[in-house]
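As structure tokens, one chain now follows by itself in the form predicted alone.
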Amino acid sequence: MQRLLYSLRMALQAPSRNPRTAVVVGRLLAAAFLVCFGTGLYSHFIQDPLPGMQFLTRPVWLYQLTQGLHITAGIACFPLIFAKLYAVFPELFQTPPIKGFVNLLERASIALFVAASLMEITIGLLNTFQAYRFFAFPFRQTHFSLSFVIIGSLAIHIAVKLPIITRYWSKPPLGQENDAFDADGQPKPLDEPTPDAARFPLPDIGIGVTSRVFAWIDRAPQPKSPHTSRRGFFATIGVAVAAVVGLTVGQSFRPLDFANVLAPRKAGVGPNALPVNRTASAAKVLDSAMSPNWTLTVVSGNKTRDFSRAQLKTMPQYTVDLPIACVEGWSQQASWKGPRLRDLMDSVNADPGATVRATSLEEGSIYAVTEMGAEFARDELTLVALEVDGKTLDIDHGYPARMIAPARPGVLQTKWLTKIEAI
């Protein structure tokens, strides 16, 4: 077995498969995961804040930026994690397979990291396409929990590998080479003696079997001069990352919309020239939202007022330019018009510091009821929107009225409003 592992390891050697390459790719991958982790935490807590949490309402494109970074960095992780696996693949065949407790901890942590990472970025990608039929588990909770598994296993891996990471972190200047690099500043190849009978004695496993097995091992492929250099390998990684990012980032960065060919949503496409996540039909509001008896109920304590759409239009109307930015990474700027939320809350003498709960007509959604802190509810840019880009809201975008606030996730910009209350 040791001779077999050694033979396989030697056959897999290449200039791009060395500790220096693994460290360079690893730090790029770690940076991408840290960006995903930080922006993911922000998205999670703005949807489910802990007691006392408050959030920034400026710049108005803050959530658009954080979630765009989250999805873009997550997409970049695909070529990076496969590049990392390629660079360290020969290490899977080390001899002996386990060299002690620290080595066992390292191998276990990297196995956990790779498994959790591949699942995390895969379900994240499926979520951008709303392919929930592939999930036999709640996406949000699983995605959130896996992020901590990834960061924890990554921390263990870095701690165990810190001596190697430090050693290969940077390429030494010429003339200052050490035992890890050659005179050209390149990492030295694996230096292991050829296995022999003394080091790897052949077990007796049956008549003729031993000789045939090890004859095959001795004929196993040996390292050949590779066609791709280390520079070529990194160029390939760069092209792959640029391709997957460049062909999707247009969904959240409008100047690159022309190159958005892989993302599921396109700017300017949809009702009111805006993309849609959940249609009125899917939300089962076609009848209730179009009812001539629809009213918006505003409540604070014992005081309640009902507003028809016509009455909402008689209130002072304001126009604000705000992006609609969704957790799937897409966003688009639009001009919204309607009364300010704070004016509606003042009409029932609501406490200026009160949290506001918004209820939708939609059915079968965890976002049918949402809450917003006073920092959003009292912001002058937060409206109960009746129009978008100079036209009446399409029913798929929340007709007869929807919430729009700065720096908030699209899932919290409640559509098909039926009730607003101070709590």
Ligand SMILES: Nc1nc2c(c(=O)[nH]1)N[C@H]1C(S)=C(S)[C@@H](COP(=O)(O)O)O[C@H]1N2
Contents of the next structure:
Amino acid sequence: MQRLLYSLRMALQAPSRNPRTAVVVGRLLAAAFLVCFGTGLYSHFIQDPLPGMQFLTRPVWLYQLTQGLHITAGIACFPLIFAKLYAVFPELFQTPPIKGFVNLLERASIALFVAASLMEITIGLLNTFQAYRFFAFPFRQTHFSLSFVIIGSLAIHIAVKLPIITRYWSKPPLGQENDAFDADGQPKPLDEPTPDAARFPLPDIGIGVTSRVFAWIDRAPQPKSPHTSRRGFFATIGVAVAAVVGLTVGQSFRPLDFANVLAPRKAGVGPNALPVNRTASAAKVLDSAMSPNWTLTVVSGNKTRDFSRAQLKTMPQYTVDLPIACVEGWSQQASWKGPRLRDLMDSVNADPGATVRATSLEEGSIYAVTEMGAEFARDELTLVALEVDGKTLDIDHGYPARMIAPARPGVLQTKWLTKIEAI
Ligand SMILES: Nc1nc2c(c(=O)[nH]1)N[C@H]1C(S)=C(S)[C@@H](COP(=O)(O)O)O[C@H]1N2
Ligand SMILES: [Mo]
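Previous: the form predicted alone; requested now: the form predicted together with the ligand:
Then the entire complex follows, led off by the chain already shown.
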């Protein structure tokens, strides 16, 4: 067994599989993970704030930016994580497989880290294609919990590997040598004692099969030029990252929309030339939203007022340019028109510090009821929108009225409003 592991490990040696590569790719991956973690926490808490939390309402594209970064960095993790696994793959066949208790913990934390990361980016990617509606588990809670498993095991991994990380962090000037790089700038392999396994006698089951397998593994061809193949390796990673990012980032970054061929949403496609997340028919609001008896009920304490759409139009109307920035990564700018939320709340003498709860005509959906803190509810850009881009709101975009507020995730821009209340 030891002999097999050793042979496999030797056969898998390649110039790009060295500690320096592992450190360089590891740095990029760690940066991408930290961007995802930070922006993910922001997205989580803006949707589920802890008591007393407040959020920035400017710049209006703040959430568009953080969530765009989240999805883009997450997508970049795919090629990076495979590159990293490729670079350290021979380590899987370490001899002996477990060198002691600490080594066992280390390997277990890496196994956990790899499994959790692959799961995390996979369900995240599926989510950008709206697959979460089919998940058998709650996407957001799972994605959130896994992120702590990842960051925790990553911290352990970095702590354990710190000596290697610092050793291979930077190259000495060309022509100089240190204990990690030779004068050519070639990383030296980690100095491990020659495994005893190499001296193990070849096991055999009697008919020469195993020794033939070993001979075959041991003869694996060795690449010629370390420089070229390492350059090729990094070029491949670079092209792969640029491709997956370049072909999707247009979903959150409008100027690159032309190159967005992989991401699910296109700018300008849909009713009112805006993508739709959930249609009126999927939300089963076709009748209630078109009802001539529709009113928006505004409540504070025991004071209640009902506004018809015509009455909402007689209030001072404002036009604001705000993006819809979906948690799934796509976003699109539009010009919204309608009364300010704060004017409506003032009409029932709501406390300016109150949280506002918005209820949709839609029933039985987690998107049907949302809450916003006073910083958003009192903001002059927060509207109960009746029009978009100069036209009556399409029913798929929330007719008769929808919420639109700056720097908020799309999921909180409640469509088909029926009630808003100070709580
Ligand atoms: N009532 C209700 N409002 C909703 C949703 C929903 O499913 N139901 N989806 C939200 C999500 S996830 C997004 S991204 C935006 C999308 O707005 P749009 O469909 O007008 O583009 O609406 C939000 N408002
Ligand atoms: Mo969304």
